[in-house]
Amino acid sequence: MSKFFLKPSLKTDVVIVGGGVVGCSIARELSKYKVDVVVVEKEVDFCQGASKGCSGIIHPFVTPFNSLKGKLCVEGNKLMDKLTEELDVPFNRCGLLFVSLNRKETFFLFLVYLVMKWRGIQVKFLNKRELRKVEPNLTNKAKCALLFPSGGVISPYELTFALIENAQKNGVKTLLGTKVEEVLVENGEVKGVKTNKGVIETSYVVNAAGLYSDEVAETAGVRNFKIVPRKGCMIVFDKKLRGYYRHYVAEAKIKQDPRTKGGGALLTVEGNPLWGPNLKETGSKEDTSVSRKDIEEIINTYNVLFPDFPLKIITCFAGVRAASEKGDFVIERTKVKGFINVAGIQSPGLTAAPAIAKMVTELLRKEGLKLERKGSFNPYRKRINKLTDYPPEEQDKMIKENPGYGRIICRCEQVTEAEVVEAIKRGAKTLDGVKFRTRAGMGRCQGSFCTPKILEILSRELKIPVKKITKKGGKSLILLYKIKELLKGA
């Protein structure tokens, strides 16, 4: 352990040490009181683990009911329309469909519905007629289903920048490519935190690093779970098949297959259709490859829902979940004072996030951290203006008002300059920072035109040469020799 007698190059109240949905979560809380955060992100960008690799379903419940992440799932949902409302992010309430295919699904529905209205979470018995009336291009062997009116769809990028977007505004401090290498600790108390950066003082430390969560902690000497990391692979098809299916539809299976973690076809908060995701044991927490193999695996599991369903796939990505051995989310304060462990937090992590937020203020009062509530607390943030989602005369006039709303870099997406320039003021410096922030690059040619416009515009507002500018940080260049240069040295 190192001997805290290193000079401190910032003192705060509370380190936060990961930015991802739950740290943000965590630092817009916080926010409330008057105390002093920092968040502590080893990447360059907010949401670059985890949370960007999921499929941004806001669950109705999850079980065990009565597990951790069964209880803060339903709080969560609870808060998320005030959430989202305040911070001006889009929530599509869109409803799980639960779809029974045989005799037996049909008998295993009717137990769970019972159960479901034993429990007081909203659900609706929809027979094979109704059924038909909401999702008619659903197979002609759907029986019945239960529809869960509280399950929705949101974008966990978006809602994550506005997070901390909102917390900054708010007085939290963050620190980007900044890596925790040690928990400092004497007498059992937490002192501080170093960095690759230098020493941060502090009394109280919230370990929400993800996928590095259990090595966090065994720097702390509390290391008392391990992280199992799963991968989920995702197939994303064209926009215009928007409207195929209304709602997020799965089997009702009696038997979960072990390929998959119950997933189904999805969608996104935009429209896309999103099928997955599989299950894969892996033993690297950087392993978001995805495989021939994955891609039919879904398309075999979750075809039998919509059997004639066009396959327009533009893009396939994984996410690896940051699973503990215990299966159960790790929440709890430790032997070391100032220590909480925030960890373990897979799906429904994203549902969760707003209540673990407030669980996790609450073992920090019980830590001994003073908190009152601030008297100039603004809940309010406003998201990135969109041309398309306004009518045409509002268009010509933020078009006058700013002639870069008249210049469309991003076909697919119709995204303009206007919007590309507003996301790198907010923080993005990468090609996956104004992608995320924007959608640029998210449409069916997947960046093949709107990426050399996009590193224009971030060499000229970063100041910076086109050749350094990375996709996410790190070595990850996107240019590494001028045609010029090239033909120079032939």
Given for the second form:
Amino acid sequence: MSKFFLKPSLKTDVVIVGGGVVGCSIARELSKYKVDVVVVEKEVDFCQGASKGCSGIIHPFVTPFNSLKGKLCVEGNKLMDKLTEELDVPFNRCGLLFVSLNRKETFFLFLVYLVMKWRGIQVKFLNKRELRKVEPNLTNKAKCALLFPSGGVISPYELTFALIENAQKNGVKTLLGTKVEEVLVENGEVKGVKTNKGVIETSYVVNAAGLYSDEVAETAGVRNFKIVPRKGCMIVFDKKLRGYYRHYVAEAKIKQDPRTKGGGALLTVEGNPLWGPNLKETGSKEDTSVSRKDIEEIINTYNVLFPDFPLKIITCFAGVRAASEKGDFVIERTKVKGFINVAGIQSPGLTAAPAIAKMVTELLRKEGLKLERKGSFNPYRKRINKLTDYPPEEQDKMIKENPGYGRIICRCEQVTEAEVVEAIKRGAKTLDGVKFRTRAGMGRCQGSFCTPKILEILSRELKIPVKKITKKGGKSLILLYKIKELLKGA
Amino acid sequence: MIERKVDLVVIGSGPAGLAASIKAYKLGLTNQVVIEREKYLGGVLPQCIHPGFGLKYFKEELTGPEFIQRFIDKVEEIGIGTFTDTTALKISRKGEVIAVNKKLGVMKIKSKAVILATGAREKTRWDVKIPGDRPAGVFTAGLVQKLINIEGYLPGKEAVIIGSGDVGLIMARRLTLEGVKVKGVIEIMPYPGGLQRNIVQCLQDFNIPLYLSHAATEIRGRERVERIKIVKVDENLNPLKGTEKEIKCDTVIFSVGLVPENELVSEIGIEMDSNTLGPVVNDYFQTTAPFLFSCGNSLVIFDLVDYVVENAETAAEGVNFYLKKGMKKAEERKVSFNKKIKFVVPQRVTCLKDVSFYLRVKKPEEKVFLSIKEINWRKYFQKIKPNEMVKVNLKREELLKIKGEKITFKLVRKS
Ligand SMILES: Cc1cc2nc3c(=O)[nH]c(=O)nc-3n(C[C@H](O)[C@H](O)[C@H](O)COP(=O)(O)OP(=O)(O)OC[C@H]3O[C@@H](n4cnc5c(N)ncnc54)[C@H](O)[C@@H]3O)c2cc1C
Ligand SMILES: Cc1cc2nc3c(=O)[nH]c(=O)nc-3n(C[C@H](O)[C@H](O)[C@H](O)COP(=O)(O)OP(=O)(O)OC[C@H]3O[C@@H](n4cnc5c(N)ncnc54)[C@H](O)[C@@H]3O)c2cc1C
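Next up, can you give the form predicted in complex with its partner chain of this protein, since the form predicted alone came first?
Then the entire complex follows, led off by the chain already shown.
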């Protein structure tokens, strides 16, 4: 990958710092207008931060209702149908089941029910019999439940990639592997950003840098919040168990155990059961390790709901929430003209992202940015066509048109060469880039079969040697030597 | 779309698939095809460049490629239709196989019988639940074998191998010969998972430490693997405090076993065996879907390719028998076994022919009798180990002595 330096002449109207779901949502929203936007992301690909390490729930609500995150969550949830339709992103409004396991919790559920009715949030009460009918594998200790039909699940990376692809199509520029080191401020006004690859001149900076938003804000001299990293670990189970339950299920605990707060048992859009997350304050922004204790903790928590669930683990992963010490989102104009903080976006940041984007657009307008609608805006994006989504007759046509569809690369997820090539065309440069765009390597064998084939395709398409290919950028090289290379010195 | 009608489709071209195909051809089933998803025939054998194959079948010691070449040559000589770079995507309940190929598109192959010889996949770090970070540099042993022997790359220069299965042991030696420092093989059990000859030839001869009764607890490293944590365990596999240790390395290789690959038939709803993770079969290796037969590692994990070939040939005889005479299902007897035994294959017996049973024990045992309760049959073993599959041959006459519907294998200590 060639390292280039930005010419001093790179100028734009708006710089968005951070290519997570929030930065990409803002970019896509701004691409509806006649403004030049550049998204700057320090990693080699988009969606490498919290947005990758999240569980993908589209929450029906969060408390407190009157907080900023409470409001944006409900708003974002409502925007999700149209957005995912335009971007062709699978979205499953599976419904959230809030389950009571004892009398106290039942009492609590009644209270919640009343509050929700009063708040105008769709909710349905299910008695024991009704509950058994919809979730037969749930523990027989389950007494009753509240069903929130607007709860759903989405693939957070698919959404983020779709947002940025569509934004790019509508003129947004992106700089990957580019880190904003300093926001340049003169006389209380934004002048530009200094990156490791040069300076970008701009009058508006949107700070959507996730875990590092406090540090970015500090360089602009407006750090009035602190990010407290909170790790959450999750377990993914084999797709074979997809029929085991249907909703996003959580226990209606009155006092939420802080270590499992916000977690549940859900089914990803691809059909894998996913349990978690838990919550740990590790003090580190980079620590995404999972410990044995995390695994046990999560299993113990959700085994209570599904005592006979066969624990066929496929993988575990973790993400770090960028919570502000106050607990709420920090989305505001600052005393530096042109600098907007979009920080502290912990859960439900994924759900809220479309609403955050609209809010930030309005803040930019108030800040003086001229926003005029673009007639040419195209809201649509198509997902990567997957061979196995089609019947044999169609598959045959697909292969005749593009022979790459005739070669299966990943046996577990049945991903074809054509899909891998398309993912690379859309921006994948690493093994993980291919994996998160196509699911190749995400199945039960975790890449044991497809890795050599994907390396070969990446090398061929990107015209780089196999030895230079990484898992996720930086020093995450996959193969370090050619055979015989280590024997030369001996 | 290409539509074809054949008598037999063989899925997979490893030793199982090719042996079955050749045998079926010799029995007169000439209208058949072999489907292989890789670009070359042979299954995993072309990457197993070490010797140790064919001692029983050819009475010669061959390397994997040499062993399989004999079958590939035969297939080519008699002209069996093979499709490489072709993946079977589906098998219907009626025996129709859907496969895809770059040049030919979708192939719909109607067949009277199907032999599944799809091999196995490797267990991963998550099958044995080794947590920690998720950096580059974590591999399974078979993948490393392919990367080195087929693709020509080395994963790193300091490796730790987790699990002492045969593939891992062989890779320990292979890596060492390539100049990679293998810092240890970690095995949680008090005994190795692979064959004794591999412990000697692959570890001891190269001074590679084998840590028995040790568990890997965590993989660490941000971008690339940096180190691995291990701990000693007691006889109940619980970690012993104060024995934690770290080993620096850039590569971690898992060799923690194989799982039969049967995704293709998961929708057909055949009966599966939760001990082998392969289908339940009778002594012709016929599954509970009469047209479907299973052999090789997709049936049960074998440690010797000779057994694979042998059972594949029997499966071919089964297909021939099924197609030409039909097979009556009602007469089957069920195999069961006591707690010391992990599995017995086949799980059903027709009593129409002599039978070879393949079984594994759960733990190493000494001075034991393997017996069949219903008849007066027993065999003495001075030593019997989980890493060495046991084969038992029984004559039809003996099987016919069984009165009831059950055959019960028992492993008991000599009293
Ligand atoms: C375990 C977990 C589970 C969650 N579950 C849910 C859920 O179920 N539902 C839900 O709605 N929300 C959930 N969330 C919250 C949600 O994931 C986040 O709110 C959301 O992803 C935040 O997006 P973001 O774009 O702000 O942050 P990120 O995705 O972290 O993006 C920030 C980006 O900025 C980049 N960056 C940082 N500094 C710089 C710099 N100096 N220069 C250039 N680039 C920089 C980073 O590399 C990163 O890519 C969860 C979060 C976690 C951690
Ligand atoms: C590292 C290693 C060392 C070994 N050492 C020895 C030894 O020293 N001596 C010995 O006797 N044995 C040894 N073995 C064991 C022996 O190699 C195996 O038992 C044998 O290869 C299993 O044969 P198989 O045909 O069942 O499976 P495989 O050889 O795995 O073949 C299965 C084939 O099916 C294909 N396939 C699967 N699904 C599909 C599909 N849907 N469509 C099309 N094709 C498909 C696969 O691509 C593969 O080619 C070793 C094995 C390994 C891995």
